[in-house]
Amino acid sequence: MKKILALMGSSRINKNTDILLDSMLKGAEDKGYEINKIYISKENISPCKGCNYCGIKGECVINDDMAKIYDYLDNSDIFILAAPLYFNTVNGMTKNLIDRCQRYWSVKYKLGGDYKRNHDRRGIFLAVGGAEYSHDQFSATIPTIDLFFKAINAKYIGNYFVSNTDNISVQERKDIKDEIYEIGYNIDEVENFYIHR
């Protein structure tokens, strides 16, 4: 069975982002997938220094908890990144982890490596925003997430966005939890979805 890496990018455990992610993971778990969930806020991840060590050696010079996450990134098949919106894009701790994936860009494009090119890897992005429904509330996140999934050679198959969480929590939205459970249950078959609730 394929392995799922779930990256939870909010420091608010058991709140909107986490509940959304767990609802999807419950579906995947019930289907029998192996799941590794990382709470980014609990990891010691330093910012990228822009030192270009990865552009020369193909590895990151920083010795911190990102080493463990690199291992999960290298050995997983499906990636779910979940983050809240801060100023209409992913929050700082999530972006920090993404920045540290410069290592993969360097391996692929600067050093000419063949990182996971022929592997069937899939990426899904989940996000919550406090403002009332706005069609473009999440639009600034998509280019960054697209490049993140490209760097790790995962096909970006879908977004699930939830607005208005300042007024109605995800916990109160059974329709959302049921829908995202079904996506999780069918995670290896779903293709190209964009859902905004």
Ligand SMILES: Cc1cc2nc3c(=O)[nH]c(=O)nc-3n(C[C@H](O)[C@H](O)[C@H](O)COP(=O)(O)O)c2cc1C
Contents of the next structure:
Amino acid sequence: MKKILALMGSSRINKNTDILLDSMLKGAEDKGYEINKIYISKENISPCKGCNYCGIKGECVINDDMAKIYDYLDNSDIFILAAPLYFNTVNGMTKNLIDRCQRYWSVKYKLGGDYKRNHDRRGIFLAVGGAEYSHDQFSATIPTIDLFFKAINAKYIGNYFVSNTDNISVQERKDIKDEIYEIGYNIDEVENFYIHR
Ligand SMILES: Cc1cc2nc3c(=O)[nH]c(=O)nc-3n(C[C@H](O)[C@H](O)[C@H](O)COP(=O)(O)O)c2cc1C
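Rather than the form predicted on its own that you just supplied, could I have the structure of the form predicted together with this ligand?
Next comes the full complex, and the chain you just saw is listed first.
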């Protein structure tokens, strides 16, 4: 069975991002997938310092908890990144982890390596925003997530966005939890979805 790596990007455990992610993971778990969930806030992840070691060696020079996450990134098939919207994009803690994936960008775009190029890897992005719905609320996140999934050679399968979480918690929204459970259950079959609730 395929392996799922779930990255939980909010520092608030059991709040909106986490509940949304867990609803998706419950579906995947019921289908039998092996799941590894990382709470980014519990990991010691230093910021990328732009030293360009990875631009030459293809590896990161910093020795911290990213070593474990690189291992999961190397050995998983399906990636779910879940993050809250801060200042119109993913929060800094999530972006910090993405920046540390520069080593994959370097291998792919600079060093010409073939890291996981021909593997069937899939990426799904979940995000919540406290403000009421607006059509471009989440749009600044998409180019970043697109490049992140490209760098790790995962096909960007879909987005699931929830607005207005500062007024109505995801916990109270059974419709959303049911819908995302179904996507989780069918996580290896769903294609090109863009859902905004
Ligand atoms: C520093 C900060 C910036 C935020 N910026 C935005 C924003 O630009 N747009 C938005 O819709 N919500 C924004 N929010 C609200 C969060 O997206 C919202 O509270 C969300 O539910 C947080 O996710 P969590 O409940 O999983 O922690 C911001 C919250 C914080 C703390």
